[in-house]
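First, one chain by itself in structure tokens, the form predicted alone.
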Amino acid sequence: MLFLYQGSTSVCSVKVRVVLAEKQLEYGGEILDLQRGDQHRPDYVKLNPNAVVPTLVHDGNVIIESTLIIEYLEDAFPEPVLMPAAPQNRWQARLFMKKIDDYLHSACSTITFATANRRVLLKRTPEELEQHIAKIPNPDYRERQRLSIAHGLAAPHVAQAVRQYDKYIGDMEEALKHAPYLAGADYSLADAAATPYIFRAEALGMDGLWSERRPNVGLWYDRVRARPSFKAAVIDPISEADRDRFNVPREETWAKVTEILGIS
């Protein structure tokens, strides 16, 4: 049996969600929300010290890490193959994963919270707030957030935060150049990764990084959304609340992302 504990709009939980229904296959599950601090349960850190998702339980074994997550579900159920067969292929696949894990992960992070989640966390009180982000177990990830929740895109990080982001999509597009999927002339876990960072950029306002400047990305990306699994695992699972967070102005957003790449 596999039990997924999951956050709605969690990119991470986004990316393996994404590789279940690719894979067809059945799961029970728990939303955590997020925004009132379900991943600080007792019950839930003692699965995952880490205080994140998502957290995969298949068969009594508890398995934590998207990206070993998504890993183990492709060693667990092979069919079907989610990983290219050339060796040189695999190896792209795995690096654009890693570079998720290195940067972007954070970056989109830093973003989130500097847009999003920053509607939503301000309207708490100072000690609300405080109490909030005390329990974030990372010193690094809680100041960033700290600083974020405090100063929205003007944060001192949120400039590389866009540098990363920019990055990324621009190894993407070289990639794509040459092939209609990130690892090759097939769909694989690189794809499913990258597919909730491309999507929250996209709810954000940042999809000028792709739309105006990437048309490799852009096509890319609509052979994506046309996928059965991104209706099921992106779009689905979305509520009424999350809408509401994501209403951000997004010619905000796109306003500081082009005063830090200098582009019009």
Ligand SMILES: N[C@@H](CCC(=O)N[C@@H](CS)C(=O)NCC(=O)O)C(=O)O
Second form
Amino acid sequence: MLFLYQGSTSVCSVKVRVVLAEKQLEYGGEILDLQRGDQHRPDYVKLNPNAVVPTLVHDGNVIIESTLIIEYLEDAFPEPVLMPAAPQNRWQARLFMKKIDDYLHSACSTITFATANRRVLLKRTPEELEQHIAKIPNPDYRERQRLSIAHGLAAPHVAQAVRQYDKYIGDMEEALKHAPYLAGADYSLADAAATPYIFRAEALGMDGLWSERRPNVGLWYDRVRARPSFKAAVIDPISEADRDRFNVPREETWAKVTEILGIS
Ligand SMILES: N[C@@H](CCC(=O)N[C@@H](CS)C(=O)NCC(=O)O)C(=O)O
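Which structure goes with the form predicted in complex with the ligand, now that we have seen the form predicted alone?
Next comes the full complex, and the chain you just saw is listed first.
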């Protein structure tokens, strides 16, 4: 039996849900309210000491880290195959996933906290907010969240986050000039992993990073959105509260992005 502890919009959770949907696997689950701080519940931290989602439990085995979870799913449930056969393409798929773990995820969370999450979190008293932030075990992540919430898009680390997002999408464009999917002719774990980050960029007003300037990313996104897994894993789990949280002034984000990148 598969059970997924997840967030409704959490990019790492969406990544896992896309793979579960692609493999048409049945699973149970619990949606944790990350704004309320469910990820710090003692029973949850016993499963995931990093106090983050997602966590997969498969027949009693606890599996954490979203990239490793989707690789685990590929090993445990090989059909349909979501890794290419050729070593070069397998490396390419892994490289796209590694870059998410190395920097895109942190860039995405910086920009999300500086925009959508900030609006919700700033409704709390300073004491409540501090209590929420102080529980984050990773000191770097804690400090980035604190700065994003305090300063929004003016936070000092936002510029680097925007450049990293732009770099990743630029790398996607290069790969997609030669093949329809990130690691070659067929859809793979790399496409599933990148999907929530492109969806998030669009939600926050950064779709100008590909529309007009990176046509192959736009075509890839059309292909990904047309797959049944997109509706099941990305769109359907979004709640009314999530829609409200992501109802951000997209033009402000784009103005900041163009200022940082020096584009128009
Ligand atoms: N490297 C982890 C990162 C997980 C992560 O950062 N999850 C976010 C949601 S996408 C989270 O749970 N954040 C909790 C918080 O903000 O306190 C993974 O890939 O699973």
